[in-house]
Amino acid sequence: MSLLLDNQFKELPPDKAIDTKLFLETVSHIPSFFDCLGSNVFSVIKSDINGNIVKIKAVYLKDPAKYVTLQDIVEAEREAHPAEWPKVGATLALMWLKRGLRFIQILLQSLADGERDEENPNLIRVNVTKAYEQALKKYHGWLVQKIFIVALHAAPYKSNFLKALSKGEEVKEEDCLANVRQFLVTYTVTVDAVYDMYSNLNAELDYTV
């Protein structure tokens, strides 16, 4: 079985609104996509969206009737704490949150429409180098772009990485990109609920770090 639909994103009601405790427990599964990746160096993505989801996960164990949804946490947040939101807690948390999930998106995105190197057909770097410019790159500052410069050099072969998606199954190409399709689905829901979530609410920051 495919280690994304072993977690697959559930789909989510008419009005968008993310259950806590499902999105807190499937996005649980996500940090160790970046073992997929091979290299030490996407631990930092790999920490840094494990970091954050703690950190949700502990907002929403202090009051799990309260936080409901997502939604409820960062609007109880901004009430609280008008004057440092949304630079606070899990609405800070969930903003990087998102920027990971994002970056995973375009990742899987890209190779699932066949984008790649017609040179090196079987490297994924210019997989990774779309979903890090469009992701996360903005938010950087030089010294982060550096480190990520390394990690995209050091992106795994297509076909070891597929395999690792797979579980160290041998499964053909086509049908590991099926299950990739299959996954990003409500996914991508999910992750653009999310966008649109903090872009409803002017709770969008673009500091670097």
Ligand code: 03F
The other form holds:
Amino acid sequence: MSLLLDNQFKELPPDKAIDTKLFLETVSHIPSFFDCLGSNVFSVIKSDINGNIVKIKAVYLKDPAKYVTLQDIVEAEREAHPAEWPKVGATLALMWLKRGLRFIQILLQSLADGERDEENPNLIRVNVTKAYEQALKKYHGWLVQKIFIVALHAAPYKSNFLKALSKGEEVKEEDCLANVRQFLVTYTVTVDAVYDMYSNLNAELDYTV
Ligand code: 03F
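Switch over from the form predicted alone to the form predicted in complex with this ligand, please.
Let us now look at the entire complex, which starts with that chain.
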């Protein structure tokens, strides 16, 4: 079976509210995926993503009945920390987590759409670069942009990346990409909903790290 389809995001209700518990359960499968990518540079990315999931979960567990949706958390923090918000707590963690999720979305979508370097069809650098430029680059200063260049050169071959997404099984590229397309349906709706929430609540920041 496919790693992706085992951990699909749930459909959202009509009001696009995101259930905190379900969201945390689904994203918690992402960090271990980095262990299959075969380079230490990915451990930095893994711990950043995992750290943000842990921060959101810690807030949720303080009062699960109060924080049923992600928006409940963000609004409660706006009330509790008016001076620092949105650069605080789970609001800040989700702000960054959503950028990593958007990166993954654009990378997978680009692969599913068949975008490739015709000279090097088994490399994913064009797809990774597109995702970086659209999701993350503008939030990174020169030092973190250098880490990106290192990660880009450590990126796996497309065949190995697709194999990792299929839990190590040899599957045909087309079959794997069909799973990616199916995964992207609810995934994209969820990531878009988090972005819309940040824009509606005026919670987005654009400082660089
Ligand atoms: C800010 C910042 N976080 C952090 O400083 C930077 C960390 C290193 C980023 C390096 C960039 C590398 C880009 C990816 C290249 C990948 C090549 C892929 C090959 C496959 C924030 O950190 C904290 O998060 C926040 O808590 C804190 O409070 O200002 C705040 C304070 O700082 C980031 O820029 C987020 C980086 C997210 C990177 C996501 C990359 C995902 C890469 C690969 C995905 C593989 C696909 C997996 C599919 C699995 C599906 C199940």
